[in-house]
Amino acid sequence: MKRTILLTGASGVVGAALLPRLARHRVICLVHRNKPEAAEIVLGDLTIPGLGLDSCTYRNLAREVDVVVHCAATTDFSAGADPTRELNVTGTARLLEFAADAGATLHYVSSAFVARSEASRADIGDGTADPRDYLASKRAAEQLVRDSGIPGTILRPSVVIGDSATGAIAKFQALYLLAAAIVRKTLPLLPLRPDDRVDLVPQDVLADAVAAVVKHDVRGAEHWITAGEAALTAGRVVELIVAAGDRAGLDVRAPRLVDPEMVDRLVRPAFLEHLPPVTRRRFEDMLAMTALVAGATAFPATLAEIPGCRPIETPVLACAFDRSIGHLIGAMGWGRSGESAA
């Protein structure tokens, strides 16, 4: 059944992968600045009442839209509490108001890391990255969706990586910064244990899942779009990064994987104060990001419960991550090529 869909975040990692999968529907992209190519757009602002639209445009849009897919979010851990809450919470509230006026279903893309409140670092030192603001905003937005009574789904992806076949991605985010530091040999140690799980989901797998809940009109569900028990270990992730660098002709050295407690107890007190301010800040930001992964148990994984979707398998995930790092190396112009393993 063809539907009219209002899509937010169309130019982001999730939205860009999702947009072609909704081609059989009429998709209207609500955008503030970044405009996706070859798409029907409406200029607005999620943080303003009425989505920043004039009353006539708002009414017409509400008459036409059957489904709202909400992918837009601030994912920058350094953005600060107020800007993060403004888009992630207030923006979701505005969309829920619109969905109610339109009589539309709403599918909200949240984050699997809402389950990791106990893993966030309370002390970020000189760092600027504080995942607590982001996670608090996602939990609050989820609660708004649940309390609204509007039919639809909450989808919780883990760390999104590039396309399974090509490795391509719209934007290099946090995990890629760590991978880049390893490739460039600026990360001598990584505060993770070798067997810590690093849960990744290829962008096409996530986009297929979102498209499926739209296609099958899934309602009243909360789904974990994750690898779960099939997640790669930190040791394997590092191996794949080093291997991709080797294939590109780069002299990549694996960082030492160190228990985070040892880093806090020994490395920070003894060495951190002697580092230049910029290096110290980057190190603290890395600690804040990896704290969400270190020692964590596996996420729930419910992909198989979505019609037409299958669980993520470890070998397939390893190949997808390999291609993602290959794409990073190629896009940055490092080494001979960004070629990755088949």
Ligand SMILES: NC(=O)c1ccc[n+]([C@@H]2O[C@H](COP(=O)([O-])OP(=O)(O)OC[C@H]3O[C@@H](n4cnc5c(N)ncnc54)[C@H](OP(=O)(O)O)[C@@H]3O)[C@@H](O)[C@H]2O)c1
Second form
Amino acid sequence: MKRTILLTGASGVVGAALLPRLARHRVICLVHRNKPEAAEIVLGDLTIPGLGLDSCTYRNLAREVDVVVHCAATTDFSAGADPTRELNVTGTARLLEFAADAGATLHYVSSAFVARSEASRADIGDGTADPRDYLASKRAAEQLVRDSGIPGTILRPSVVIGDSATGAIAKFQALYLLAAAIVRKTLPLLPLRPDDRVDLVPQDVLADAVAAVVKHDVRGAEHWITAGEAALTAGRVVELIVAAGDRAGLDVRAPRLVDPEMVDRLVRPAFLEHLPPVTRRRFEDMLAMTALVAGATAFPATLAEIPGCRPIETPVLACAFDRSIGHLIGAMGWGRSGESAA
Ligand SMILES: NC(=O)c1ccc[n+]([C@@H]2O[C@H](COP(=O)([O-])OP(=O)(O)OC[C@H]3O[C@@H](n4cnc5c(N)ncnc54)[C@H](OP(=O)(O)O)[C@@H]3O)[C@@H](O)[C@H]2O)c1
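Mind sharing the form predicted together with this ligand? What's above is the form predicted alone.
What follows is the whole complex; the chain from before opens it.
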């Protein structure tokens, strides 16, 4: 059935992958700064009451919209507690209020990392990245969605990587910075255990899942859009980055994988204070990121429970990640004549 959808975050990594998959519906994008191409838009801001819309636009929208897909969020771990809360929690509350006014369903894109509270570092040293603010905001927003009684779903992706076939992605995110540092040989060690799971989900798999919950009008469900037991290990992720770099003629050497506890106990106190402030900050930010993305246990995975979706398989995921790294190398112009994929 053709629906009228209000999509937030259409210019972001998830929204940009999702938008073409909603083509059979009428989609109105609530646009903040960056406009997606070829879509109906309203300019708004979730940090402003009434979604930053004038009352006439708000009322007209509430009359027309029957599904809200909420992808807008601060995903920057360095954004600070207040701005993160303002957009991710208060912004979600405003959108829930809109969904109630519109009598619409709401699908909220959360994060699988809400399950990893123990992974956040209490001491971030000179770092600026503090995933605790982001995770607290995603948990609080989930609770608002549950308490609202608005029909719909909570969808929890893990780390989003590029398109399975092309590796393309709207924006290179934190994991790509790590991959870039490995490819550029600026990372001699990585605080990861080789067997830790690094759960990745290609953007097309996530976008197909969100489009499927809209299509099948799924209600009252919370889904983990993750690889789960099929997730790659940290050792395999590094191997794939090195292989993609080598294929592009970059002679990449794998960084040493070092137990994070040893980094905290030995490397940090002995070497960190001798580094320049900017290197110290980058190192601390990397520790915060690796502590979050790699875990000893797998996430739950419920893709197979969404109509029309299939679970992620490890070899397919390895191939998709290889393409993502190939795309990064090509986009940066680092490889032999713009190598872009396997
Ligand atoms: N990417 C991942 O790896 C990942 C993993 C797990 C969960 N998630 C979740 O997936 C969702 C989408 O993430 P993403 O990676 O696509 O984020 P993103 O690339 O950082 O995009 C964020 C989006 O939010 C919009 N936005 C920012 N401030 C806004 C405001 N004040 N009002 C309205 N819109 C605003 C941005 O629009 P402008 O550009 O115009 O400001 C942009 O479209 C988020 O809820 C995130 O927590 C993402």
